[in-house]
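What follows is one chain in structure tokens, specifically the form predicted on its own.
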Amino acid sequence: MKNHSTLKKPAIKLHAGQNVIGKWHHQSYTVVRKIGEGAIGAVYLCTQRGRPVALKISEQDAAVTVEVNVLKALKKVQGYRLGPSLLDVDDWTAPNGRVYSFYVMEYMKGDRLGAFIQAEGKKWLGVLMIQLLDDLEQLHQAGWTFGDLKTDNILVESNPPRIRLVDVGGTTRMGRSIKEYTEFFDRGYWGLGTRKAEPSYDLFAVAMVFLHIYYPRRFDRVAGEASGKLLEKKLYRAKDLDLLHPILKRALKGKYLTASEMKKDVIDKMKQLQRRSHYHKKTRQKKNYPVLESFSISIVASIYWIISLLLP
């Protein structure tokens, strides 16, 4: 599966130990290693005065300006940390004399969403989906679509587990054409909608993100088979997602107009599971069901934790 953009791939490469010194602000950053690469530039883990930071560098100054403006816009969404904090914006003159634009963000530590679920268990599926939908709702209300939403762009920080969105390179103003996407998560690739920046575009990707957890190698379209039928078949084979099947199916079909609609359905399903678990616990007396009871307790604790996060 490919990542697509109207912008060309970056040519700049930095090596470990190299210093990047800002032309205007004169801040110095020492490269540790590359941690990612997008359509307009590469992201490097660097250190500045002993603290880790993430530095994204590109030869396309206009594209860098767009991403910086996105980060500034996200910062204005009060009470939410929708993306990494912006720390610095500058230019760097390379040894060959070429000038590159870069910006520096906080370095966010955490596990990729799929790795976290595999390690901690499916009891976190609903909790993390609600967090993701809540963040997307705030982003949409601010006038943006995330665009290139995929598992690689979602981290789970620990203590307590919290979703963080990274790499805003695909973030697009509502109503415009998505400027960067990855085929597997793109409804246009599957022929199930346009690439217009709107909430339903991101919500389709949410469903594909959770499918990707159970199909880490991804899968392609099949000649002669309708994409909708193929995705539905894959969804129902992911047994750990059984409780969320109707919700994810609606998202794949573009039936949700807002993230808050989808979030409400997920919360309702979690409450339903909690009530069902409570019923089984009461009616099956004198029997020991440690797995079911532990799962029920986790769900209840998760719901109370979510509510505490959403309270002002």
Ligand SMILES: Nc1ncnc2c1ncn2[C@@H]1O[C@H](COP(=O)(O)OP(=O)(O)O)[C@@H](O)[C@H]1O
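Form predicted on its own done; form predicted in complex with the named molecule now:
Left out here are the partners and the other molecules; the chain alone remains.
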């Protein structure tokens, strides 16, 4: 007694060259390649009349609609570009006869955060962290928690380097339960907090994102070992992060209640370093202080960037 229409909708796979044509708005998109895949469907690079766009399609219609709602809500957050901009929402009747929901967004060109730091060096850590915290602050003020914050969902656009958040699948209204998360970045997994949407949930993930750069293969919780201790140990082993240790530690402990508090600490730290490296330059012959030096470069960059923010 099997009724085919009630069978589970199979996951959808698109191949290069395939055309996806919307049922309602009749726009046509040509698939170039798959960009990524996650809990909810997959993202494809497509072209629409020659221009590149990103198309997300899933067998879970409800989840697609929920993400679209978030993108629409973010659009209303004044003058600030949080997440990719939404271009189209539609349904597509696949060759298998089933209807799949999809949405089309701006294609963001950039490196994943981890790849960017590997290529460009740790001197960018401070600037990028400030940018990230700045974006989160805006998002939080608009009443949202990003949720599924992870290295894969942070792209760095180049010239000048600028962080962009992608994938709003986990983006949740403050005070509700986080919709989607990735274990390594989730404080609930580590037993270090709830899964309630609040700023400190994202700030924990920020610390894990920076830790992840130095543990690209991630690591698991250990049964019988306190996770707080384990994370601290891992943190201290990531020598490149040493200047940020106290800040990251506070974030892991949930001590920052707002992104701006954490951002202020990062900025203060960088100012302090700038003063110190200035001092070193005056009093000594050039001695090798790679970390300090690289940080002072990033201070210049971040000041440049902060000024650019202040300009209209």
